[in-house]
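Here we start with a single chain on its own, the form predicted on its own, put down as structure tokens.
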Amino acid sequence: MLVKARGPVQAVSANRLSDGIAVWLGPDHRWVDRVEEAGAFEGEAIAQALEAAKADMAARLVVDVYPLDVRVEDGRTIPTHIRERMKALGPSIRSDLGKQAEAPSAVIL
């Protein structure tokens, strides 16, 4: 983890162990494929979300669990750090690959 979460609103990211893709913990503590659908946790809910994510890591569902700062805009969860936005989209040198190619209208920048 290179980016440290410090903000009052955070999401939880990981990589799904079965296919390696980036995933985010949803508001119901289930993993979602798109950062826009990630849970935006505040206060004690951040620790609870991390605890749920780490349980999934112990169960070998995901790896590299960490919190990230986010903001919520129009009901969508948006990472505040550029590194996390890039992770959510896919390779920056090939816009035809990754999640950005799957749903080009879901621009989160």
Contents of the next structure:
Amino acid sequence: MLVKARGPVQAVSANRLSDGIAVWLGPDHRWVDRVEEAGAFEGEAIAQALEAAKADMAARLVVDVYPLDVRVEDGRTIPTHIRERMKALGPSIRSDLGKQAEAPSAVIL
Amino acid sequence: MNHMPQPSDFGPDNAGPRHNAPDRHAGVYRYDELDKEFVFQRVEQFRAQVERRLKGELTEDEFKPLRLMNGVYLQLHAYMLRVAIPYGMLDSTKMRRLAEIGRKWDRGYGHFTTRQNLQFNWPALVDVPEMLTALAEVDMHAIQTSGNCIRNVTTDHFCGAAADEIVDPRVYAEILRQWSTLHPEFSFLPRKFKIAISGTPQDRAAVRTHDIGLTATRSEAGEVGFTVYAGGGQGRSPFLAVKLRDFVAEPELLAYLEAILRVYNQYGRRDNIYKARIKILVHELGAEEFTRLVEEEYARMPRAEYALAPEVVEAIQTHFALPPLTALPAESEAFDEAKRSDRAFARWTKSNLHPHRAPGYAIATISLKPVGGIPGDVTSDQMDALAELADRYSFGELRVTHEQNLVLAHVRKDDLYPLWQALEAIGLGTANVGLVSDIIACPGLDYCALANARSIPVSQAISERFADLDQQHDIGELKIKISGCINACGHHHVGHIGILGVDKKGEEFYQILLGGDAGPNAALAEIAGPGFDYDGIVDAVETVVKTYLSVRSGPQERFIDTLARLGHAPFKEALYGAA
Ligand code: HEM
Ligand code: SF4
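For comparison with the form predicted on its own, would you give the structure of this protein in the form predicted together with its partner chain?
The next block holds the full complex; its first chain is the one shown before.
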């Protein structure tokens, strides 16, 4: 078996322009509301995803586009850094606010 | 029991159709028609800018400075709207409006900050113009709450009421607001600029942590003037402001401050935003050289043109006249009886009251730090209730403190017991002002896009650990301040115990600092040693407090005094073991 040198697995995050709510780029380059459904890109796909996201920034859908490290668990995309886990859930002090209030999440703080 | 002002109480200056009861006596500056028009025009301008942004006529790079000029940030989960509360003064009409805005366009709450402002955490960009209109209707706005300008001038929250006050600092804060708004010299500053004024040498406004700090004083001849400090600030390189002059007489104030800002504009660094604050300039030049440059500039200025005329000061003073207090006996039988019969109330009177200058009145601080609560958060329902209490007990007036609490400044001693009971009923009667659970915490990672770690849950956990109010009163004055990153919004550098959240390989970690002070004996805290993880930091704080209790000379010795007497060694040893 070939051992591939593996780079990071990344998703792309942004906030919606109109209301500022956090969104992530899906595997098909459409924006999704939940990080679990975000595309987990590797290698060249990362640069392509960022390109697509930047095009949507120009098209006024989103602002503040950036890549973040993730891992995939049971087919779900989970951010590795606590900041990004917080962004995916909502404030840890108010479970009635943010994404966590809308549906249970696979992300754990 | 009706303390509503009577029409005959109005002076000519603040009479008029807009000044409807019950807030007409609240010590809040009244806009004139020009102010009003200006603010409404700004809202319409921003409405058009938002529309152009949404239509694609403005890029984010073009739009961002415009939205920031109107108090709109982008945070972790959403936008944030920062509302200016000039020198922290609110009246019940404004408070009700904030409640309404929170309910209608946000998530039913607002967050009071150490800059005496209020932040909404969930506004949609498309709604912000409407929110700003709603603010403008009650003489409020979000101008100068962001960007490289002179920010909201902050002041002593007991202003105009405290027994120990020399002058009412609101008068000068308002003069500075009018002077600094739209002044050409200040339209392209290297960085944001913060001014604080205390009306008494008993500094209650943390003046030495500001770019310019003023404390009111009188000359031997009885003239009003200010001790002027400059170059203070927290952030990644904290400095206490240095004293430039012991005394600048009232008429010279604006010219002298302008000289400082001119020197800053001329020499302040612009190559690196972290080094663009005046504190860096003062530090790099040295206090002596900086003072020399200011004095030289000042000597060169046409000072007569800048002289602050007594008529101007008087005109502004009328806006801040004392409300029509009743002549009362100094002592209140009802108050004394309530203290005797209700221990919990007696405890609250110990920590949350401050002497008023008028007999029979007291200043009441409302703690926004219920045990286990979120420091500074107030729900819309609580805001409405607070507005009602302000109307009933304090001439419709409220203040926001730089320690994230609220103040009712003119309460009859007779009314303190019913006031406290009403506060208890809405969860805001906690008797902990100045105590271990009266913690300042910045929003941290729960909201802030710049954060490395959470602040609020750490403060909640500490406050729960010390939930017992009797124990808190036994521990005595102790100021814990927490920031979620080096920007130091939570004032950790001037905490008796400061906590700084840092990022360690993607997880939260906390440094502990000891010995800071924001009062008249201002001091910067020192890092005690290696940091702690999320669970460890609460234990570490408890270790410090227990060590203090075991080594203090007696119940009268405050934590900060023990630290001054014994140094940091016993605390470091308790935290990290013998060296
Ligand atoms: C979540 C929104 C916030 C953002 C994005 C933010 C941003 C910042 C930044 C970037 C700095 C560093 C400025 C410098 O280098 O001097 C700063 C400092 C500061 N902020 Fe905030 N802040 C926020 C919320 C708050 C809150 C809620 C408070 C009050 C509780 C606050 C009070 C302060 C104070 C007192 C400083 C220290 C300024 C100094 O003395 O130099 N900020 N903030
Ligand atoms: S100290 Fe840092 S984390 Fe806290 S509010 Fe300020 S910028 Fe955000």
